[in-house]
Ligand code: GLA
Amino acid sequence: MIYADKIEKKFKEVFNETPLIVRSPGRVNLIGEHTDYNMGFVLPAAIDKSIYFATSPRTDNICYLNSFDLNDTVQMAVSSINHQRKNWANYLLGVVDQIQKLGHNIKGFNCVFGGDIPIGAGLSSSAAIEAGLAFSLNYIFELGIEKLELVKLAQRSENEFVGVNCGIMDQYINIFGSAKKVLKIDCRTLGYEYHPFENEELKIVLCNTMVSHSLASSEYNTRRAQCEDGVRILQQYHSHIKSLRDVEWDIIKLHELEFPPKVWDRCKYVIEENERLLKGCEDLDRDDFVSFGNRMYQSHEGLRDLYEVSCPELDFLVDAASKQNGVLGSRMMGGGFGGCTINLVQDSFVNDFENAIISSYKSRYNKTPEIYICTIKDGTGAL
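Answer block, the chain by itself, in the form predicted in complex with the ligand:
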């Protein structure tokens, strides 16, 4: 039985009514890592791994949340939302809290959710939960919240309720994703453009280190603070600089000696990654996937050596991929410290790639990496 049907069946068993069913996808990011909170560019796409929500409004004030995968429930009055020790519930409660902070007086609701986005693998299961619930509540209560506002409220719920100071990429692509296209997001203007990503002969293949990125939230917040330190140094001389997005090479070079070495490395990486992404989009427009793939390798080197958010397992997988036939590019994806690598692999080599990666990773780490061959799908929507 497909996941959406399982969720609907469970909902009907518990609540004996017909719910709204919403699919909310995970995401990949082709290039442009740790650039979103520096007001730069990112190039994500929504994928075929998803979380499904079954929801319906109630007449009372209770929100009734059921995690299908954990077989666990939380109930709470919408008027007194507070943090739960069951952490999964916080991703949902933060959304209810933010909707009310926007001035909407919602009633209670029933919700069953679950899906096949691996948790802690860097595929944004948390954004899928936040944006998926925001979309569902907007729909069942007819709140009329616009798409970009849904994105922002989902991000705020992660920042303020879950406590991770994430950028806007994951929630944005979740809502705005479109089948067969990658989305170039300008995280300063919040404007976007789609670039076609259709090549029957090329597959996006993810290799999961099976290392859950537990360091991610504290180190993530540290990287963010280091980038802000760099901006503060430059602002003393150049008041127009509000983020690393505003920084040109010839300006930052003049101040290199004033930067603590780690802060310098972080800033250098971010400036280079934005440039790589812009050139990468030109590659895609010319269908030059070879050049695009090379930029993915360069992105990984920057994340490993300058931004220092990789880990030995990710480096091993990128190195192993680079030695396989038919691989155009490979790099770590998402926040880092575990999770997945993203690889561009020619279709006819995908089977060999999969076998070779599994066997070499297994003999090195005594763990079997999961491999996901992704299809680019639409963003969150009602089924």
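Can you return the structure of this protein in the form predicted alone rather than the form predicted in complex with the ligand?
Just this one chain is shown here; partners and other molecules are left out.
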């Protein structure tokens, strides 16, 4: 709780009053990558790396934002919210903008925020900022906005104000996360189910490649278009198909020869990944982490060979992990072409794992990978 104390102390120094303190977590995704925009399933969890907010209502019209980590401030009238050169502020101002678009006339507020979610590691610090402020303002102004609407509001703020066309998973798990549970989200219906992740002897360990390939955004759009091409081919014969979520293996197999090879690979991966995720939830219900870990390896193989969004550094880390004692599963996590691998490691082997990965990666790439050891915690809430 040390970080929350720092944020509260800073707030009291600046505003000389006692704030509401809210913790807003980062997230990992255990399995189910590139399935969200194909209306499939994802399986994220909220983690102990978090952004903390200290907020209080003002009596005037000014919102006063203070980034603790950047030691920077922005002040603006709530009635004239506009895009800022300081990009960090846009993640917050977009939330204020969306609250007003819902018809809520809020007054000004004071806000200090900061946290320990590594930036650029794929742990979704942006959603933690958006959903955390949305929760805080809903609380201090007693707006009565339901949890799912907070999720949608936070996503819209990133889509419309920040200008990033993200899916809904990150904001969803931020609000709905629960300790010792993963959340299966149906990206078509927005329904959800909790599944247990209660093995005290297992740690989620993230290994950051420390690379971010410029391919990611253009290749993301290409993959999305290829999946849509596959859907169009199938729609000629099956009018009920709206997305790859609607496609069963026996149906697509009938039409394999009509698919360009790359489009076939992309669609095959998505259909298999959804099936892996559903079977993985059954594994967790049985407390069968060996089977679940094997599905993580299979997920990585699909992302590498069929979806082609991995990179040599990610493949190296997964391969290195597979050779270590106590590792049950490993795969790349996120959009690809860099970022982190996610690994299931038995607690007693975590130190050995960390040392071995750092040593082997450094000797291969002359870079030290950052290692983050995570536990599954509750979603956003007031402390």
